[in-house]
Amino acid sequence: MTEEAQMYDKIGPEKIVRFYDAKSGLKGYLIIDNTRRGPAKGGVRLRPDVDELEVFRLARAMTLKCAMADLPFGGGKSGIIADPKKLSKKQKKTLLVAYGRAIKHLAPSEYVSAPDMNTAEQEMAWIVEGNGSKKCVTGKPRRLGGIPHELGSTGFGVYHSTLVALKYLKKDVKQITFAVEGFGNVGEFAAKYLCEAGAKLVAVSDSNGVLVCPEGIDFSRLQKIKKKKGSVTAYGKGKILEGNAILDVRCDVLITAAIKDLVRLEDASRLYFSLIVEGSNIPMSHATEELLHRKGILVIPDFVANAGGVISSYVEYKGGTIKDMWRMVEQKVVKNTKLVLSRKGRCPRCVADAIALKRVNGYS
């Protein structure tokens, strides 16, 4: 059966939505998956690349990440066709601009939009432009009444999930080296806690490439390069690899934080982490989790360590404060981190999976 056979289920889509609108350009797709909690919560992700069934995989992530933190929301995700580097800021406001109009007659009413891959609070506040409602997005500016996600709440998750994984493998965090696939928004702060955690930080990428450093990457001077000169591999010292030979380093713990599918079926003999923690979404197959399962490979679902944001954005869409946001992520985090490793023995994807979809039909 095809990836796309696969996309109609008990449990969804609901709605499938191709927008189109000549004048600003703006091309995309809107999946509504499932509404039985709540109306759908997901991202926008704005990329070149995006298509139709890259949303509706994340759409059900989305799902099941918010029964999995027991949210009263649905899942649902947005993927708007535009490459970010081509477009000026006023082709940028026009996009976001025009998608908010374009999705009015189901936000905030049936979905609730958020920042995303090349998203943020700008383009949340855009958003709300053309919609007309602020209840249509979260991750919104603060004059808006928002949370933004620019706080690190999903890096702050990955952080807590993988201080349980690491405890549940009786491994100090101390004594641990970590890797970092993407150093954008969740895994600048997930690098951020754990090397003020005293874990070893020895190899991070970004688009440019990857930067290995063995004994060990300095994360306030990567920190203050990437943001002067737009790249991790301007860090001066150590090596810089192309592509995907993160996947190759020889470290403890390797956190995924940008692109889908990074992990495939023919990478599992390349790896010798122990854990990986998905801080991205979709990083992987389950069947490449279920084998490195079988490989002794500690594997924490994506919508169990990178739910931070969500719950964010639902202590947002309630009108909670920042500080209850920090601390009902820690909370909830830990919390369903510990109960997929609470059935030992068995792949934390298919405990995750039967918990999610038996809250997601609790709630027909």
Contents of the next structure:
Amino acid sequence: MTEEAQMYDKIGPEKIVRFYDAKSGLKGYLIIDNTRRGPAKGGVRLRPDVDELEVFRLARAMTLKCAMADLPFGGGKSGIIADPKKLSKKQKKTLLVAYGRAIKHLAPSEYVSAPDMNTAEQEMAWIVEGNGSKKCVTGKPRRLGGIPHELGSTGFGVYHSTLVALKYLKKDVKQITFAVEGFGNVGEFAAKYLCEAGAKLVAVSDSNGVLVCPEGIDFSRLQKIKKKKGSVTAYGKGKILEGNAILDVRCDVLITAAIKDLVRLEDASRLYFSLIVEGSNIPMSHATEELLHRKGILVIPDFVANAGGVISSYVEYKGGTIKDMWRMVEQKVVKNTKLVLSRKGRCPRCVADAIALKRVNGYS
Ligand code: NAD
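Could the form predicted in complex with nicotinamide-adenine-dinucleotide (NAD) be shown next, to go alongside the form predicted alone?
First the chain shown before, then all remaining chains and molecules of the complex.
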């Protein structure tokens, strides 16, 4: 079966929208995968290489994530084809306002957008400006009644999921070493909480390269350098490597927090980690996860570990407080990580898919 043929099954997608606006240069996709449980929820990714299949895979991950978290949302996703490094603030605003307008016929009635790679609370405000309804996005600035993802809800959830998995593996968080792929919204907060809990950060990457520092990376120094110089590679100590060299790091845990398909089937033999927690969406195929399971590497699936963002979105959507958000993220992520690990010996992805699909189909 071709990858494209795999897009169509009993779950969805319900709608595939391609948008193009000659005036602003906006080009991209909105895919509504499934709305049985409620309006499709899923962020907008801005990257030069985002394509339809990627947006569909992310939309499906959202369908499963919302069902797993037992939220009254379906799954969807948007992709804007543009290079954030080549856009001025004004050009970015033009694109996001145009995107808000382009999805007006579907958002907020059938689809509610949110931040994803290269989009954050400011971009959400621009989308509202183009769309006209504050309900069309979550992750908005507080002045618009939002709970910004910049508070770190997803990374906080990834941290809690990691703690549950470590306990399952009978490992003490204070004794482990870890690596983080991507130092954006998800990676930075996951690293922060794990460092605060006593784990040792030994490698971190961003789009400029991979910093490897076996003696340990000082989190607050790293955070300041990233903010000031724009990249973790300016840390000033350790080795700087290229590409996906983060996969070769010899440490206990890998947190993925950037690109799709980071780990491929052929990478299985080079991995040293005993635990991979998927902070990013679709960092590997299901076949790769099953292979790693057979090799004894525990992988916590994306829609279980990184549901913090959509749980925060739900709290915002129903008018809850930031305090409600922290409580609900911890409670749901811990509960679901324990649930997928409770079927001893089974691949966590298979367990999670079965639970989520049952919850989607329950709403036929
Ligand atoms: P972000 O734009 O804030 O950060 C992305 C980070 O990845 C940046 O540090 C960037 O430099 C880095 N990066 C880009 N290309 C890279 C590469 N080739 N190698 C290593 N690092 C690279 O994005 P984010 O919001 O943190 O999202 C990261 C992932 O987490 C995505 O897969 C996203 O779908 C997923 N996710 C995000 C949220 C959320 O609330 N933001 C929620 C759930 C899942």
